[in-house]
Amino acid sequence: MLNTFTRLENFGHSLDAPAYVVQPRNGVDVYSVFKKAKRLGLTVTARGAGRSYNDAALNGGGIVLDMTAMNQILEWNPESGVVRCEPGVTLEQLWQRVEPDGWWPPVVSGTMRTTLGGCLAANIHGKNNFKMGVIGEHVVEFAAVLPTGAEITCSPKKNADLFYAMIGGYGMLGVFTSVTMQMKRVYSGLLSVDAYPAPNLSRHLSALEDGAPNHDYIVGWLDTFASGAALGRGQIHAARYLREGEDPNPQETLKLKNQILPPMIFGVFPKSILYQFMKPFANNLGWRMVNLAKYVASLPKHTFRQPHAAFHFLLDYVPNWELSYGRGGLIQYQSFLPKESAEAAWTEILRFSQKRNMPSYLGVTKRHRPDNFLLTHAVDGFSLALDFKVREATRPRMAGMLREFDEIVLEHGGRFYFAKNGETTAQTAQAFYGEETVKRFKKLKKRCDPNGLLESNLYRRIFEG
């Protein structure tokens, strides 16, 4: 069972760690791994699809539970929209099951390849966080196995302390074995999308703030190379569900064939090799040109209708797109700022990265609201996600720059999201979570995992560093 190491990577291919990989098929298997880990003096980490940009699903020298075999949709009620799934079910499996019946997952990530267990562990947010909150707000209940062998069921009213700590707890209290969620009713397979430019950061954030109340989703793309008066320029995509009766043929638009992203471009060119043609542009000059071209193309304001999957899962348009960044991979840095201080903080961060000649190649903005989860990353404000290419020669300088970003974010009352941000230290985590929150989490950790079996590289970095 534990004969050889397997070297695992994060999604960005910028971090790796060897581990013993075990694939459980039920809760009994999970507990058997805990017992073996205790005998051998090893730690355990659960891993879903491995889509985290940092070290959340890495456990150097320990055991990694590959949860992808626990991938059954156990119950689906198309009348109520309530679904119960095993944790290895992906968002792709979920939406393809519920969408033909007129439902959609209430919160999704930018890729459909993530597993529900991973989504809960990170408490993902989507382009509708300002309206629907994080995914945990739509969980009716979940079942989990603790390292003690206890099988628990949690909901907002039952074992509520564990409900609000395990969701967003990065798998450090227990391992999900089933998730029951409420889906969102939709009356069409299409969204109405408004696309319009934002000429600078101030207008960009104002557009997110002003556009959110009138839409169900809103997201911004930001030109990370623009400077001076154009700093923070970009494009806003604001979408709304079609109302009942607005789509003349919902039975057709809700069909899966009208949602699935095509594997070919123009019907002949396979997308699976497209990332190879992106590699020559994965440098400062190339991405400056790409960002400029994208902004120019965004200038005419327009409205169009788009299938749900096409709007949500932009990261799946080009398979293996992350490989275009080259051997060193990429790091994604995401910060969450109150609406009062976001512009000042991100102006400083964007200028800083340009001055250091280590610009981000992609920037994505969203509008957010607070939530009640223990290890929350949410604020009443905005988020900015930045992708950075990793080069071994400049990696130490980049790590230092990202830690300086952390100081800027903290100074402006911001927060972080640990499905990303691979350089953040324990001191920074303590500063934004607060001493009381960290104490509460560690108290629950001691109760659920008295022998300290559940650990990951992320846990050791932000809670024990």
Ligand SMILES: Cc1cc2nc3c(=O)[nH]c(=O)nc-3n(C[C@H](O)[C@H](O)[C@H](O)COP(=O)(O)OP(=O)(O)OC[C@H]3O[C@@H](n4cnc5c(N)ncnc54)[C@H](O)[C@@H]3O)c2cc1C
The other form holds:
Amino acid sequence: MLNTFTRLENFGHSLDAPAYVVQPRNGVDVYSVFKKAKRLGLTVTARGAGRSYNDAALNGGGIVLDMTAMNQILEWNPESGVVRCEPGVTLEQLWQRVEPDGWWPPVVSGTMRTTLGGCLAANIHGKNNFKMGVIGEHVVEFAAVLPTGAEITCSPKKNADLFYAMIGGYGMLGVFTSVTMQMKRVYSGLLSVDAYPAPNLSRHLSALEDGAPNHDYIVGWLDTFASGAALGRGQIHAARYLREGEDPNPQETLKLKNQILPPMIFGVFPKSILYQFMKPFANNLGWRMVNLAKYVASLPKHTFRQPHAAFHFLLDYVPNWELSYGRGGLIQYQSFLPKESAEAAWTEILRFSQKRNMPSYLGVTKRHRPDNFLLTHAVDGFSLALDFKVREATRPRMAGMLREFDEIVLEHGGRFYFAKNGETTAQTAQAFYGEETVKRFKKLKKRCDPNGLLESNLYRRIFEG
Ligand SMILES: Cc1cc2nc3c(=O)[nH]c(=O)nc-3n(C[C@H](O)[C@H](O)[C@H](O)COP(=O)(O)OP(=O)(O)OC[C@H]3O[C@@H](n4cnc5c(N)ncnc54)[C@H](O)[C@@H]3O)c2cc1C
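In place of the form predicted alone, the structure of the form predicted in complex with this ligand is requested.
Then the entire complex follows, led off by the chain already shown.
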């Protein structure tokens, strides 16, 4: 097993923490790390692709299990659409394996670089959360190693308490060693996408609510600089699968070569250097202009067909785009609000950030439904994800602003997502989870991890704070 002492970062390069990095190849390796950690008095955190925007996969001064070497697709059944994978398999590996056979992962994140272990630990949602729920709802079973050394298998029927707590449990109860999932049948490599503008926040949210029942996916882009009567304006993208027979040549559209994002822009410039050209625009004025131009371009309503990969993984189109935010990096703040209070809460939040002159540069909205997982972040409502540039000079002011956002979200009955938010305190986390949930989680933690070996910076922040 590889073992190095190194400084790891979050996805946005705004946080870092030194750790001993160990790369296990199987469950036996994972357990031997637990034993070693206990002997040395160290804590352990699993890490997938390190794509969390916050401290979920950091463990200052402890051991980090780099799960990326456990990256084999173990079984794939193109008849039933059931796949069994090691936890380091990425969504990219997964969709590229199943799509040519006419299947697609039922829930994906906005980047394909995440691992299945990381996706289960955060219980990710996609642009179809209102319809397909979170990724955990498509897990047939998973295997995991607990710090006690127990190797367990969990499904909605077997060890159900751990199934509903470890999915969404941020690796705080055990480490996934394999995941079995059901894929979704598709009849074309293309989606039919409707794109239409929304002139203000109220219309934006009603467009998400009204558009969702008639589509398989819905997502909004929100112009974070618009103010006054235009506050919250943006553009909706609502997509649906093509029905059987609608695509005259599905064998062709399902081919990988018709899905993969091209490596060159205009066939000449390598995409890998594009983020360098974005750097000069990564300031308030630059992003104001980008948002304005995007809104103007979004005005005519139109419908088009788009490959699945291009629709879902737009953010992967520009590799390393996060580096364009410069030295301080970026953070993302995502809040989940019930549909009755979302407009009021986000009106306050957007006005607040504009008034403080710390505007978000990118806003994304989605429609959600609740789920049965113990540490759920979902609501019957909407989410708004806001990206913020971090500058050393304003970092403490920004942290203060995000904590004020937390108060607004709590007051409006909202929830938080711990693959994103980096400032939420233990007090706030416990207020939104509720006493009963925290008690149940801590009881399971004691059972699975009696010596408290599994800890991350996130765990210490939201459960011990
Ligand atoms: C550009 C971008 C777009 C995104 N879009 C979305 C989106 O649309 N929807 C959404 O829900 N999220 C989204 N995310 C967030 C992302 O999906 C989650 O942060 C996800 O957890 C990252 O996966 P990872 O493999 O990088 O995990 P990491 O960030 O490495 O780890 C995340 C958590 O998983 C735990 N973990 C990792 N592997 C294991 C394992 N084998 N066993 C137990 N625990 C483990 C870690 O301890 C940590 O708590 C996005 C992130 C980025 C960067």
